[in-house]
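The chain below stands alone, shown as structure tokens; this is the form predicted on its own.
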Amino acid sequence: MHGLMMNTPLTITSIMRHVERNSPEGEIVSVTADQPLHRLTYRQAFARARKLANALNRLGIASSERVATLAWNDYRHFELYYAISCAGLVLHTINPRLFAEQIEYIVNHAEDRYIFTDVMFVPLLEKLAPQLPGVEGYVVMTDAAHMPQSTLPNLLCYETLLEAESEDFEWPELDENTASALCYTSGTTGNPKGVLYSHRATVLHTYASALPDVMNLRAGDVVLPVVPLFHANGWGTTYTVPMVGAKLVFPGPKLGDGETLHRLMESEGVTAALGVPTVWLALLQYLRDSGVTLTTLQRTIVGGSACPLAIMDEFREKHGVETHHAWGMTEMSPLGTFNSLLPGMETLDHQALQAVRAKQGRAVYGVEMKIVDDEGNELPWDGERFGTLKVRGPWIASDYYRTGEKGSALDSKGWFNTGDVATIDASGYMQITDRTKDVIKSGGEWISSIDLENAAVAHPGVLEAAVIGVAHAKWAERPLMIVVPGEGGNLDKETLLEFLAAHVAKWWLPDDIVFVDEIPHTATGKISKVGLRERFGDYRLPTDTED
């Protein structure tokens, strides 16, 4: 027997519709290129998204077709998120930081119709042009008056391109099921893989995002995605904050810029922001040399990779910030666990408590997850034992865009392997100790790079740090810690050392310390695993003899 309740299709659509309808004067806020700060409403931007879906129609662009985005984070970035797929067509997100031959595969992997640029971006795609035989139009995300001279072919301005439509536009009623983006992993080892969203994941995935023991978004709330829209759906933001009627604030190009964040914060009231501990460690950086505050942040959101408890600290003693983990994956679109305190937990000692912090959460409704050995057996969830961590649910990837093997992603019993390594405690806390590819196996036992890492950073002589493995003859690998000293630059491998000792076991204390200017990231902004070990592929270890 089925209930007799009506089966109103879950579309991102539905998201606009609610919107207009009860948060339309919600303001969206963005520093652009061609403009310092730019405001409108939620009203004008979907307003602005009918025309543009009408001249997607113009273009000839057909239902299910890619069109692609090479930008920021602003509001034409965000118009182009709901014209798109409320037409029925796929939004492909590209990550411009990818390598020009990464972005050339995807695109024609993609085979995009047109690709939406930033203005900035132009010279690169002049020069991958010739390599995109399926791309018959580029659009700039720019008014007239700042067009570029270029010589890509079929150049349209697309603020020109929106002032010819009509803003009456029907959207389609949509199945559920159908696609509304794409976004590629950034490809670490071999080509990129797509992963294509439906209307149905992304909704209840909206959902989930706005809980309170989640991000806990509400209408009062001035939200800044520093996570670039290009990088997993945005982590969502350009749904769940329009949802709740929430303020959005958009840093265009200024991602990475302490000052340009602290003053968008403090200017638009800004209480909840997410991004990447790189981001964080520029903007805190800039508090401290400026000696300026944060006075209405609330609390900020960090993923990508392990926040060290050193960000979380500063943020909450200095600024009355409180800092949340959370954790999730491309193919997860994206979020899976985040990080609140369950009730009584504010009474931990100081110890006890910033060992959950550390921890990338809990597991958020529509995510199921589990830890399993070498022989795929599940291990108990008690805080000691890690394992292989997979995940399944109802927002994550049941195979990847056109591989030609189908069912791929997923193992025998449905369960997607995410290549990281985890425990879970009795609480249900997750923490990664690392990624499968990276884990350090040394005598038969691990250690976990990622712990390390967050050791050495609480150190205030450390600006950043890796871990890697290196072959022994002993103990088959060894620890070696890869750091960028902090201003002054006089710390030194004993002192270091020393520092360790008190905050890890003996036998995980890395062999060698090595300084440096730089250490390799990745599109996403993680340290590149890869890159080290290339570069200190035949490093020897001075405890590495043949006695």
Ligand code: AMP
Contents of the next structure:
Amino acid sequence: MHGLMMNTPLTITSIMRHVERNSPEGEIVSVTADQPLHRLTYRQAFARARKLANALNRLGIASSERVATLAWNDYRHFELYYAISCAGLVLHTINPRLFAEQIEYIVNHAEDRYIFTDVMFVPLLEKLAPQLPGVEGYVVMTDAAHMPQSTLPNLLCYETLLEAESEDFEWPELDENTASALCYTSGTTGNPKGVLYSHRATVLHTYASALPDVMNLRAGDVVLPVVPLFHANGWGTTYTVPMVGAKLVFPGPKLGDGETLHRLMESEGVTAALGVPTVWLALLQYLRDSGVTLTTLQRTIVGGSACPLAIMDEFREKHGVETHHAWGMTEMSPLGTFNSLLPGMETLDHQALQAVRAKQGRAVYGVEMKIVDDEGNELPWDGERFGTLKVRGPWIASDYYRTGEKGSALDSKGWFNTGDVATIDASGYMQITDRTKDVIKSGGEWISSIDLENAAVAHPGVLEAAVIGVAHAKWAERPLMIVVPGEGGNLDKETLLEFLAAHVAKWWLPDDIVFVDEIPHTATGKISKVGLRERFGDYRLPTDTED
Ligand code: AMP
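Would you generate the structure of this protein in the form predicted in complex with adenosine monophosphate (AMP), following the form predicted on its own above?
Once more the chain from above appears, this time first in line as the rest of the complex follows.
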């Protein structure tokens, strides 16, 4: 027997309608390339989204076709998020930090019909355009006064396009499983793979993300997504923040600029901000150098890479800001786990509390997790054993877009292999210890490169640290640590090894430490272990004495 409840489709359009009705005066504040600070309300933004939908219609883009964006975080990108998906088209957010060949590949693979671009990416597109035969036109996200001179074919201006359209548009009633957005993961090998989100998955992810022990969002919040909107839906902020009626603050192209972030936080009364660890390093550095503090910020949400405890400590101790670790993937919309304390944990001693905070957190309802060994046997949740992390749930990819191999993303029981290695403790807190391919296998035992990196960056003389496994005749592989020294720059190997010895098992200690000026990063801001392996792959460790 079926229940007798309405089968209302879960669509992004329903979020938009809810916001228009219930929080029309909620604000979106943006820094954009053409304006230092721009303000509009949700009512205005959705009215503009209807004009945009009319324009897309006029351009002849049909149901389910892909429309791409190459843009930072601002109100125009927000409007595109709603206009494209709610018109029944697919929003393809492109990461401009990808290599040019990767952008060429994904635009052609996605068969994008139009690309909406920020002014600053026009030169990049001019170079690529001859290789993008399927793209019919380029829309520059600016007004007529700021339109660049360009050789791009069929060049259009965003504001001019909107001016010509009416605010009346009848949003189509979509099936909730309709594709809404497409985001390619920048895999380290092979071509990037497309993750195709649906309206239903997005709505469920939006509900879950806002929960009190997750992002804890409410109408009174002011949220600054420093995570780019092209990185896994900007962690869902374009949906979650309006859904609860909170104010959105977008930093435009100034994501890594500590001064702008601080100014926006203070002038707009930001209460919650989201981003990868590197942006927080930039902000904290600015706060240190200028001697200012944060008066309204209550919490930061950090994901994308493991957040060093040093960042969390500095936020809490100097600025009264609590940092929450979150973990997820492009394939997971992206949220999987979130770190909030359970009742009673506040009274734990400092060290025990730090150990909890360093973990990536507990599964959000909607995400099932398990860890397995190399034979696929499930491992206990004891916080000790580590294995491959597998997940399943309604906002996790079941397949990649048009790979030609259907069902390739899941195992026979429907679990998605995250490629991460993790422990899970008895309270359900998951901790990433490595990527499967980065774990260091020393004499048959596993060493976590992330634990070693976290331990190293806790030293004040270390700005950034990365650990890779290099060949060793006796142990098969041993850790090599690569360090970018911090201010002062007079840290030596022995001092750092002594410091590390107090934090990790003796047999985990790196066999050597090299100091460098810079560590390579991927397009999503993570340390590029591939780049490091290319540079240090043949490194001969001083302990590797057998010929
Ligand atoms: P992406 O799809 O680019 O978001 O990358 C997802 C991957 O980033 C995950 O599989 C993890 O390896 C890594 N990741 C994401 N969040 C965290 C975190 N909080 N701590 C450690 N690694 C993370």
